[in-house]
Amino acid sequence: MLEIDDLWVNIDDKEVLKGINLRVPVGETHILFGKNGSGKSSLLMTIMGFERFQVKQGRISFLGQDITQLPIYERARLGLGLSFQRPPTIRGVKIADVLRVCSRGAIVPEVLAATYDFTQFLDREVNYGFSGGEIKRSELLQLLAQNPKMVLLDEPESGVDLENLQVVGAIIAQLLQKDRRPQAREKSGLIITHTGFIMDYVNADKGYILLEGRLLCSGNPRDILQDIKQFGYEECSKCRR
């Protein structure tokens, strides 16, 4: 599904990306973990091709096409789907409609929140005077609508309460196809998480640890989180297994 080569990114003169190399297979989900400001963020916000962060040195290959120059729109047509930390606030435009423009008209919104009792802010101005958790739901749902590919969630569960986690939970559980068989899912997942509390919910396939913009170590991520709470990150940064 994704495939990253060597890649290294700067941030105006800052490099916050270095030699990256990444693989995430058709229906599998992996979990990214790391101390804030370790480049988690930029590694998804490169991914999806934002301008700013500058690619100086690799490769982004998504279902097998170069993606490495594209614009943002051509990704997202392609299949790729992202849900940020702190999205922003937008007035003057409802949920209802994004929620149609996300799908092409294919579903309807009514019968989409309705699922996730979300139908009282269909009316609702985009994160306008939403909690933490409600504004978690609201770029959950838009990637339903979407129908993406492949999911990038830049810590779905910060700034959010238990009861809200449990339906953030359940949206990307059925946007990563958890109901299915392994073998059947098609769709894939990219997770930044600070706490590891999402896996309380979703289930994971692979975890990597990037500190300084480096990935320093991958493995079973329920293993790697419990070396971070027993040891902290400085210690994963010297073992480098």
Contents of the next structure:
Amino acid sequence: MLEIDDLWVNIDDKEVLKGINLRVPVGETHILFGKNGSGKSSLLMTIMGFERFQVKQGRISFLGQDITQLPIYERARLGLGLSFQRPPTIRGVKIADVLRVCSRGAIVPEVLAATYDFTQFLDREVNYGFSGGEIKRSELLQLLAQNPKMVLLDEPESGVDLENLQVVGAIIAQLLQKDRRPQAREKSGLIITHTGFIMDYVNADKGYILLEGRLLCSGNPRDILQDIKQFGYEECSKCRR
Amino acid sequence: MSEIRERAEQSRGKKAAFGRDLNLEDFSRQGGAWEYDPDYRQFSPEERSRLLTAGIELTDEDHAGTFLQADKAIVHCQTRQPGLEVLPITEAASRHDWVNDLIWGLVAVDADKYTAAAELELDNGYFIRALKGAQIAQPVESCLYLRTDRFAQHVHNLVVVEEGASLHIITGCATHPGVISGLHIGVSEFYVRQGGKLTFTMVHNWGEEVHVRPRTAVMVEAGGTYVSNYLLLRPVKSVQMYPTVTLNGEGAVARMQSILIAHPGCELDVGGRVILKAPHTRAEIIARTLAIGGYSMARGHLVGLVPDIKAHLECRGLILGNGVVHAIPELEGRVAGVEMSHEAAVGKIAAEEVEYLMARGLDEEEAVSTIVRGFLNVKIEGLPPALEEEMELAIQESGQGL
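Next up, the form predicted together with the partner chain. The previous block was the form predicted on its own.
Following is the full complex, with the preceding chain placed first.
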């Protein structure tokens, strides 16, 4: 579904991604681990096409189409969906309005919100005064409305309490069609996590460590997480190289 | 000569405290001799369409009363509901002695050359009165219309909402499609008696070279409510106004909302002031200004004179492309025990907000329109559907070409 070849990316004059190669097949969920500032969010933002992330070299293709130069909204319309780690506040714009526009009229915001106990937020301004958990639920609800083929989740569990984590996990599992057999899944995911909590809800297929803009290793995500916990990032990346 | 007339004479050349100074001699005082029109037959489809964008529907249906003045001429005036009186102000003054006691009771005749001109060369205006206890369910539609190019229209309006009565006025001010320049001077004095409620929605749709100088003051007695909505979405040369509401009795409430778009070449100096003179009064001023090439001075002033009052001022400006928004929010507490606050913000649309919505599948223009729509999203009750469409159109046009 997603193929990245030799991707080099700058923010202003600083190299943030250095030769990334990555494949996420249809129906698979992959996990990105890495220290703060290692380039994980930059990778997701680059895949989504944010202007600040300048591709200097390499290629991103999605569903067989080269999207390296496509504007953000065309990538979204092709089926890429991003849950932001720290989304902006948009004063005056209501959650219900965003749900309506991002589904392009395909869903009724009231029905969707009622299903996920989010009704009281429909008339709230986007992310204004939201708690960490509310932000994540709002992000995921928008993705449900958008119904992407591939979801990019930037730390979906950060700032979320245990009660909300269950809700967040359940929505992500639904987005990724985890209720289906692996061969029947049509949706893919690329998830950034520090704690790995989200893996209790999403049975991920593959994990990577990203360090200083480079993908240093890949493997079973639970094994990688265990190694990180035991040895730290530096040691883990050395032994799994 | 009466004392009022004398003061007006002495103020003929007096500049206004704010806004660009105008030479009144640059405008004509020769308005058209338009006939009274009970069925609105004299209006062409173009005029109807133009008036519709100012919220004027040119029908007596669904309105408790209607008033239409073109230049100097009263073209239509009707009342359809008991408990409501709608008259030209000159006729009201001759019918009720007390009307003369209310005229210039709230606005100073010698405030500036514009108030003076309204006294010295009056072209009528409306008188609207809701009698004691009357609940006027449908809105009253009033229209002040410039139908002759370069004409200076001088009107004086008086509204009285008597004890316990309730009234909604939609005032549309517009120019004929062929009128480019002109001047509108409108003195308005509103009295909201004890427990009364007045909702006043004013929509301006003037020509691109028209100057507008409203002079408005409102007095609200105990338990009364005044709600003001002001929409200026289309190009105009200049508007300068600073309506003042005085909350005179315990528990009186004022809410003033304005939505302004400053087009290229446009000079706006628009404010709102509320003086809270009695305990437990409350006031809220909300202003949203969108600059798309024009200049807008957004003023707001809350004055708390007694303890146990509560007031909030919210002034937000958004600059699209270029333009100027200059916000001056003022809080003036004169005693301990007042609770007053303000929130002011002026800026451009943040790129991250646009990109956020683009990541949801909106193209750049749709994303900007969504943000602008949200910015201007001030809930205005009882807005005619045509005005909502007009707002949507203005929002879409504002986001184009960025």
